[in-house]
Amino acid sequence: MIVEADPESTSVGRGGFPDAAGDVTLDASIMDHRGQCGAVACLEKTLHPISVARAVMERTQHVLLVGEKARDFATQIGFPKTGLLTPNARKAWKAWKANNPKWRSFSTDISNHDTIGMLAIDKQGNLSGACTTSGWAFKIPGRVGDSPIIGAGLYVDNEIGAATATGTGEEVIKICGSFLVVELMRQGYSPQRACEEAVSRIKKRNPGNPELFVGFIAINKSGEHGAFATKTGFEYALYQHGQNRLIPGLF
């Protein structure tokens, strides 16, 4: 929620870059140790999509709500409509549009897309996770990435472990990425090795693509953690024993 409300974050929440039409649309999902989950996709005018996703999980029998009707649900349960397009995001969109005169042909720009993915284990050893994003900058209107899709951008199995993803969501969806990482841990892989194998499968599907970026983080039931990405520059934060550490992800 802190990052969602940060206007300086250009890939999540309030500060997120808009789609090709200039609309900020948000995706989020959440999953707990009981296997319960909730998600929203293509959600507009909502400061905290992760909170709406949690409401879907806790207050409905559904998993995923999308678009205008997801916004209607948020209104019904008390989430106010909030304008999200910041001056910085508007400026970036106008600059992109000026350089893409045929933007209605839906050319895209992957120079700015990222996700806040979080995994947690409590003192009882119970796992949970969440992720939230504004998605691919200047995406085709209506595009939904992996973040709100349970099993792609996020998956939690309280017997085994949890995983979440960032980067080009389309490639994560194609391999059911986070579910794959957890299933590999079920087979005995460490969190690190499981992330490495998932990235390897994506790279195998995309030979010779230096622009491709996908990263995973994972944690198992014992609290072991790991991360791996297709490119350098990927980092993840670890809070443990009262301390925060920023850890370079391998690639």
Ligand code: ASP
Given for the second form:
Amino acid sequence: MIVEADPESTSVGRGGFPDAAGDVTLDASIMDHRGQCGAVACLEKTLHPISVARAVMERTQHVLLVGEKARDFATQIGFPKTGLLTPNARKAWKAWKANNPKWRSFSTDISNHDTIGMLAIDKQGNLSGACTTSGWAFKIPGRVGDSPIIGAGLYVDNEIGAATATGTGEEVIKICGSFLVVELMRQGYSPQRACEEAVSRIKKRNPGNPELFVGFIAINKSGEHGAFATKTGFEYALYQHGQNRLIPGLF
Ligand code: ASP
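Alternate state requested, the form predicted in complex with aspartic acid (shown: the form predicted on its own):
Entire complex below, previous chain first.
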């Protein structure tokens, strides 16, 4: 929620870069230790998409609400409409628009997207996770990434572990990335090795695309954690024993 509200973060919530039409659209999901989950996709004018995703999980029988109707739901449960396009994001969009008249000219480089993904384990060993993003900068309007797709951008299985992803969501969706990482841990992989295997499958599918950025973080039932990405530029924060550490992700 802190990052969603931070206008300096250009890939999450307020300050996030908009789609090709200049609209900031947000994706988020959340999953708890009971296997309950909720998500929103292509949600506009909402400061905290993750809180709306949580409300979908806790207050409805559904998993995913999208677009205008998701915004109507947010209004009904008391989330005010909030403008999210900051002057900085508007300037970046204008500059992009001037140089990129064709939709296909987006770069999949890390500079154009990022997600905040969080995985947590409590004293009882219960696992949960969440992720939130404004998605791929200047995407085609209506595009939804991996983050609100349970099993792609986020997955939690309280018996085994949890995983979440960042990077080009299309590639994460194609391999059911976070579900894959958790299933690999079920087969005995450590969180680190599970993330490495998921990344290697994505790399295998995309030979000759050195720009492609995808990364996973994972945690297992004993609290071991790991992370791996297709390339450099990925780091994750670990909060453990009362201390915060920033760990450079391997690649
Ligand atoms: N995975 C997100 C998406 O594709 C964005 C990112 O993390 O780069 O929408």
